[in-house]
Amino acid sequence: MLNKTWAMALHGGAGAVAGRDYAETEHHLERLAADCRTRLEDDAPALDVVELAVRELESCGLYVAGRGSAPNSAGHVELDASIMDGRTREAGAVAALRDFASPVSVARRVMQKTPHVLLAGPGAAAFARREGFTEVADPTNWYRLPVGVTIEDVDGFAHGTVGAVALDTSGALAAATSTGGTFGKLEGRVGDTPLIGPGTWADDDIAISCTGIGEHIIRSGGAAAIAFRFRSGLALGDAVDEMLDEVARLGGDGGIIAVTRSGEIAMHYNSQGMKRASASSSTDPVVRTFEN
């Protein structure tokens, strides 16, 4: 039964650096959020909306995901993504996937076409190739520096991720996340993004996508830890902040977007900034990078 209550949030990563110009990503997030809003108002399924949103965030090259990803220590790009359907708990993910244009769509196909949740490395690439997904034919000219990232950042521990969460008019929740990982990471490194639980989570009550230093998010319990706190009765904002406080205690930083079955939205972070946007059937659109 449709009740016309809907909500959504997007993030372009919690790796924003104070003092840099993110106007281009804010304009992009504003347009993408408006598109998601139209689709949700027209009763599109949450799962379709989060996949579409993350696929666009990957393909535009403005963020540290998909086309905006940087090479690892071995000189090539490895991509991670995941997606989860809250109503069925079905999930799919890929890790260390090399040179495919839309990792999140490959992740959804893993969910739909295999008995597995996660495929990694050459096995993930072989699956994506069999399923006909578009490969990056010329990696040297395909990948680009995302907005707000400099050449100097590529040699450091800069990070970024993209994600989307949505509640549709049928009451279903979904979440999806994608990343190129931390710059200069070791070959084969996998963070929280493709891990169902730490990086992405959706159930009947809440949908969550994480961004930040993946190692610390994993060790803090990540998205599932927030979901468990929320289910136990903690307010949404408090549940999110408790997990982020633990990330900070362990020496990391990060951000969270979450939406609940009632349409409540949280977009919290403990880093310098987080590129983000949200909209719902009961609130005005929000697009921000830093607090204002």
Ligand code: ASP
Given for the second form:
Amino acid sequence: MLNKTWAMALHGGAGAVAGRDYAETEHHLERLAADCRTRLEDDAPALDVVELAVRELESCGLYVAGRGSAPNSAGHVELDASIMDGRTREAGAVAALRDFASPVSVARRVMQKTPHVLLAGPGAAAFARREGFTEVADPTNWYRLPVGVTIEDVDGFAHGTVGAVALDTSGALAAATSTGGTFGKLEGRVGDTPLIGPGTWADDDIAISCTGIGEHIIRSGGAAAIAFRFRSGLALGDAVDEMLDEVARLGGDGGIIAVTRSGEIAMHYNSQGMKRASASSSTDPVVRTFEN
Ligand code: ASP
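Return one more block: the form predicted together with aspartic acid (ASP), after the form predicted on its own shown previously.
Once more the chain from above appears, this time first in line as the rest of the complex follows.
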């Protein structure tokens, strides 16, 4: 029998707070990882798998992305998402998009249907509308507080994101990330998540999705800085840790999921916890929030 290599990892954000109960998100990540596993074993393209995974993470309302997003300081939910195909280096993203149910799918459509990489604000919404994406008809009742986030956090600096990375059986890599951003952010604030380079990266060697306070991730170089370190010969874990150390040096914290062309997986964080799951053709499934 052909020995098929595939690998994937998911994150539900590095904003997990020690001592809170994440059993519901862990069960959800476990089921979603099992679904991704089935698809990858059936030779589904990595790009489809990461989009589907992030769409589910957005629509379930359990994480700070899509339905679980919180309003900015002006009272509006603004969503950021991006997706990248490692084989072609094509990428698409949306930033400060208001009230669409699947930002990651709008991002993929930007990649497929426009000559651009990133559409923002009202222009992104007009594009999503023209493309027939589902608008949130009743924002007040649609958005919900995600698991592990309390009403007090909404006034603090709570944050969260979702992401997926995958290597498919053809050897292609892809990454996708989506977020509601930091709670109470200024209107129009855009973090790392929709930025190809800082928040999301995929090439022929590696696929990466970041989470953490976007300002620090952007200033550290983010996902692309890991990819460049990896390409220049650093081991995967060291490349990830060097970038996270840089985030810490700048005063932040965060988390990374990455898969490589050989099927190696890294899920590292220097925050209190990161909701995460992984599976591959050569390793046992992992689902955790705390303990590195
Ligand atoms: N990176 C996201 C942002 O700054 C938040 C997060 O990952 O928790 O918008």
